[in-house]
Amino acid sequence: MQLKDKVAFITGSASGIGKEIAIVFAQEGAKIVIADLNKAAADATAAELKATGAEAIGVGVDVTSEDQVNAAVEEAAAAFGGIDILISNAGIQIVHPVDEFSFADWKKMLAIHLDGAFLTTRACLKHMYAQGRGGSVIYMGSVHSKEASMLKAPYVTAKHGLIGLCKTVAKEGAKHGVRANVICPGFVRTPLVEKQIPEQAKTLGITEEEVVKNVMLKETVDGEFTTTDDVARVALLFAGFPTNALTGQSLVVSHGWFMQ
């Protein structure tokens, strides 16, 4: 029970990586806030967790809306008596070559990934600082926080930006006992990645099987996708770490795709 009675606010957690983190954290004793754009899905996931004996609530939130983020965090803090862990996980993917990327899609990508991370961080830090019991802020980066791939200019830009935000939060939060980290997964076979496979096949003029083998998994050591459980276990490592030794650090979880 590494996270007993800790309150975890997890964005984009009605499905995929966020949901797996919520499940693992609940097993470790955390009180879970399923924060998702889809309120019905958030409530359903919270109900699943409660059926296992966990404490959980669902909140609807558009992470690009300052008012919605502030309201969701206040609702969560009121329900559970504060916020101890933020997992900034909400994200989408849009793929095009740079010369064909619309400015609207560029801004949408940066708003969800960077503005969302900033707004949720600011709202949660206010509680973490005031509570006096420290906290953990974890950003869902990507191998694309370290590396680039074609067709993903705003995604790569945003994921690189999370590294900078994390380092700043680590320095500012230290005197309050707040740590900050970035998890950098490789390709995880979530609905987000499933959607990319046919899109990249069409854009690159290759088969979907070739996208998986020769684009997504080409640089791994075993030809395997990273799993949601792989990522959740690293999130648990960061959230439950007892000292500041790892604050400001990022960790690549990619089956050897990118090695530091």
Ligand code: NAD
The other form holds:
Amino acid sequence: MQLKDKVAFITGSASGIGKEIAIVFAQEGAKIVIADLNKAAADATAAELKATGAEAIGVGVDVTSEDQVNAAVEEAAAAFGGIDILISNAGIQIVHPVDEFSFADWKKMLAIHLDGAFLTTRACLKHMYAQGRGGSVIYMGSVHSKEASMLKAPYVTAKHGLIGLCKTVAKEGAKHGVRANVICPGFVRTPLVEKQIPEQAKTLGITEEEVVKNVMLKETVDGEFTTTDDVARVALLFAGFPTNALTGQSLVVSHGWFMQ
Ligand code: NAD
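Having seen the form predicted on its own, can you show the form predicted together with nicotinamide-adenine-dinucleotide (NAD)?
Following is the full complex, with the preceding chain placed first.
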């Protein structure tokens, strides 16, 4: 077990990628905090994990709220005796051309992806530094942390921004044994992506099948979606890595879309 008794605070983990990371980390012995806007789904996911013998709690939190994030991290640390791993993963997607993007939607996107990452990082670092047993901070970036696509201006902007935050946390956290990384997945067929397929088809004037084949998976080597399992395995690599060798780095996990 690579994460025996480590406490993992995972945002947006009542669904999709975050949920799979929670399942894999629980299998590796971690104590899991399912931190999600959807409290009922967070509780249900925690109950699923507990049914397998894992230790888990569900916490309702909006990652854009300073007070809610601080309270959720305190609740988690009190329940499990600290925080060892943060997966800052909660996210949404809103697609429009730049010239049609409302300022309200721009701010909403940056609040969830960037404010949420900052607030959860700050709250968890306080515990990691005070505990003196190091830690791992992992941001859910995207291929859009490195590359742009049409219609996704705030998403691309925010996902690029996470790389800067990660590098800073890697430098500041080193003396406390805290590492930081970004995972940059290609398209993963979660509810977030299912919602985009008809939206992009409408905006681009093409069929849903064409969106999948010619937009989302066009640049992959195998025409395959990245899976939640692909991403969770990389999260485990970063969270369990024994030295600082990989800190500050981001890794694209995309079946060949955007090779570095
Ligand atoms: P998802 O929609 O399946 O899950 C997102 C979760 O985040 C949901 O449970 C939702 O309730 C929660 N959430 C949304 N807003 C929140 C908030 N303000 N506070 C707390 N929780 C909130 O999506 P997913 O595809 O699993 O995406 C997870 C992360 O992975 C996102 O950051 C996304 O940008 C990133 N990502 C996804 C893909 C993909 O193709 N699915 C690719 C690259 C990166």
